[in-house]
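So this first bit is one chain, no partners, the form predicted on its own, shown in C-alpha cells.
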Amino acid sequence: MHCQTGSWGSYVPTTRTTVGDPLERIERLASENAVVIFSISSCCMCHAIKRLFCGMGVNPTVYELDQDPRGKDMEKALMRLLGSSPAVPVVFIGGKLVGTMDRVMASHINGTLVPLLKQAGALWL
C-alpha cells in the first residue's frame, strides 16, 4: 500500500483466533515485519508517527488496537512493557522495541532512526 491519507503501509487486522499471553502476541507480531506500529485509529500521536514513517518512504505494518477484540489486553501489556501510560503509539523496528512517540522523535532528531531503519531492511536510501 502507498502511504496516503487513511492508508498506512500494511494495515493488518489482528483478528486471529490464537490464544495466549498478550505480551507474547505483541512480540510475535513485532518480529514479523521490519517496522511495526501499535496504534489506536483515533489517536493524533499515532497519526503523526504513521505520517513520519510514510514521509520517510517506510511502509510500516500497523496494528490498530481499537479494532482488535483483544486490543485492550494488548494495550495493557504495552503499558506494562513501557512502564508508562498512554501505551500508543508504540514502534518496533527490526523486532526490537524503539518506544513511544518521544523516543522515536528523539531518534529521528539525533540521527539514529535512519540507520535503524536501514539495518531492519525498511529503508534502502
The other form holds:
Amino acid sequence: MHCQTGSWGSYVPTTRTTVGDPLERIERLASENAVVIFSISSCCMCHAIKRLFCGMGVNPTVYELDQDPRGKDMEKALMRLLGSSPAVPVVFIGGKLVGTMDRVMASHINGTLVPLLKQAGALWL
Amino acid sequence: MQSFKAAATTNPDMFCHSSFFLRGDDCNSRNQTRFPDLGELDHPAAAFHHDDAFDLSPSSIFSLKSNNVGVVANTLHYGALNTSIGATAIVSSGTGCLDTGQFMYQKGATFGASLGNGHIENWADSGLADNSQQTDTSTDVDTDHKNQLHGVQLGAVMVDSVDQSKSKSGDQKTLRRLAQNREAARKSRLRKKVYVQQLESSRLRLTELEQELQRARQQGIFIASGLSGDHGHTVAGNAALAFDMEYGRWLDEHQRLINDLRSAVNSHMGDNELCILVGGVMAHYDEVFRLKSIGAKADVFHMLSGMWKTPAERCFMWLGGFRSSELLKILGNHLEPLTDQQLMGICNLQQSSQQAEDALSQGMEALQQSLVDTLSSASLGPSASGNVADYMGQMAIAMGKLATLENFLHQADLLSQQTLQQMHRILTTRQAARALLVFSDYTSRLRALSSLWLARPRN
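I've shown you the form predicted on its own. Could you give me the structure of the form predicted together with the partner chain?
Everything in the complex follows now, all chains and molecules, and the chain you saw is the first one.
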C-alpha cells in the first residue's frame, strides 16, 4: 500500500534507513513535495522561514535534521551544497534548490517566489 | 548741572573720579586711590568756579584713558599750586555722575611727569583698544590765570576763567569742543569695531563648541551604553563608537545628496540627469547597510539598542532598522499617478515585505523564548546547586542562540535594502526621486521631533 507521506504534515519522520549518499537523499526528499524545508528544531531562523511560508498560505514539508539519525551527514552535505554555514534553513521548491533565508526573502521581495510556488502547485490564487 | 563753586568750596580734593563713568562702570571704587592727592592743594579755591552751568551733555569730552590719563578739556586753568603737583584738578560734579559713557581721562601734555603716581583708572579693562591714543589735549595752562582758581573747561562745560576775554576763549572753546567731539567719535567707532570683531569670533567659537558638544554627547551616550553592558570590553565600545562616527558622516552625506536631489526635482531636471542622482542616493543607502553589517559583527547589541539613532527614531525602530512596509505606507499617495501595473507592483511589494517582516519578528520572539527556556532550565533559586557543568552547558547553549542575533539583524537589513531596490525598479525616475525625498523628509521630521522633545522645558 502506498501510504501518504504527510505532504500537509509538518514533521515527517524518515523511516528508511538505507545507507546512501546524504546528498542523494536530500534531493530525493526535496522532490517528493512542492515545498521542502530542511531545518533544525532549535534554530530560530528556521522557525522564521516556516512562519513565512505559513503566512503566505503554504504548507511546507519540514525535515528536522536534529531529529533524523542521519541528520548530521545531511547537514554536512547541505553545507557543501550551499558553500556556507549554517546549512539550515534551506528551501526546495518543486524539487529545485531555492536557497537559505536571504535568497528566499530576496525572491519574495522581487516577486519571483509566488510564481514559483504557484508553478509547483503549492499556492493557488 | 552743577555749580563748581559749591564743589570748590566743599571739597578741596578735586577728585572727580566719582564723576566719570565709562560705559556705565562705576568708577567710584576704582578711582578713589588713583587720583593724585590734591589734598595738598591748600587753596580752597583750588577748585573751579565758573559762571556758567555745566553742560553735562553727551557731547562732553571727558575721556578716560588707560594710564595716560589726562583731562581733555578745552582749557585747564591752573592757578599756582602750592604743591609740586601739577595735577589734574578735575572738575567734580560732586555727587553726580557724568554718565554719558564716553568719558576718558587723558593725560595732557602739561601734566606730564607730574602725574607720576597719579594714574587714573585703566579703562583698558573695558575692552577699549585705543587706550593708548591720546586726544588732543587742549590743556592749556592758562598762565594768565593769576588768581588761584583752577578752571577746567570741559567742552561744553564752560568754566569761565574769570577775567579772560570771553569772546576769545569762546571761539577757542568751540573749536576745541568740536575737535574733541571728533576725537571722541573716532574713538567710539574704533571701540565699536573692536567689539564687533570680538563678537564675530565669539560666534564662530560658539558654533565650533556646539558641534564639538554634539559629537561628544553622541560619543558619551554611546560610551555610556557600551560600558553599561560589557564592563571593560573596550573592543565593543570602540566598535560602537566607530560605527556612530561613520553613521554620523553617512547622515551628513545623505543630507547633501538629498538636497541635491530636491533641487534637481524642483528645477525640473531631465530624466537622464535625475536618474544619476537617484542612483547616487540608492548607492548611498547600500553604503549604510554595509556599515550596519560591519557594526553588527562587531557589536550586535549596540546596533540592536538603537542608541545610534535619535530617541524618536529609536521608538519606531524594528530589528535595528526600519520597517519597509511602513515606508511604503508612508509613500502612499505621494507616488501618484501610478499605472495599474505599478500599483499592483507596489501593493505586492508592500504585502511581501510585510510578510517577511512578520516572519522575522516571529523568529526573534522564538529566539527570546528559547533564551528564557535555556536560562531557566538549569535549576534556579534557592535550590540551585553548585552544578557547574549544568550551568556551563546551559550558558553555552544560550551563547549559541545569541549568535543568531546577528543573523536576524542581517536579514532585517537585507529586507529593507531589497524593498528599496524593488521600489526603485517599479517606479519611474521621477517617481523614485519623489519617493526618496518623501522618505528622507519623514526621517528628518522624526529626528527634529527628537530634538524638540529633548529641548522641551520641564517644570
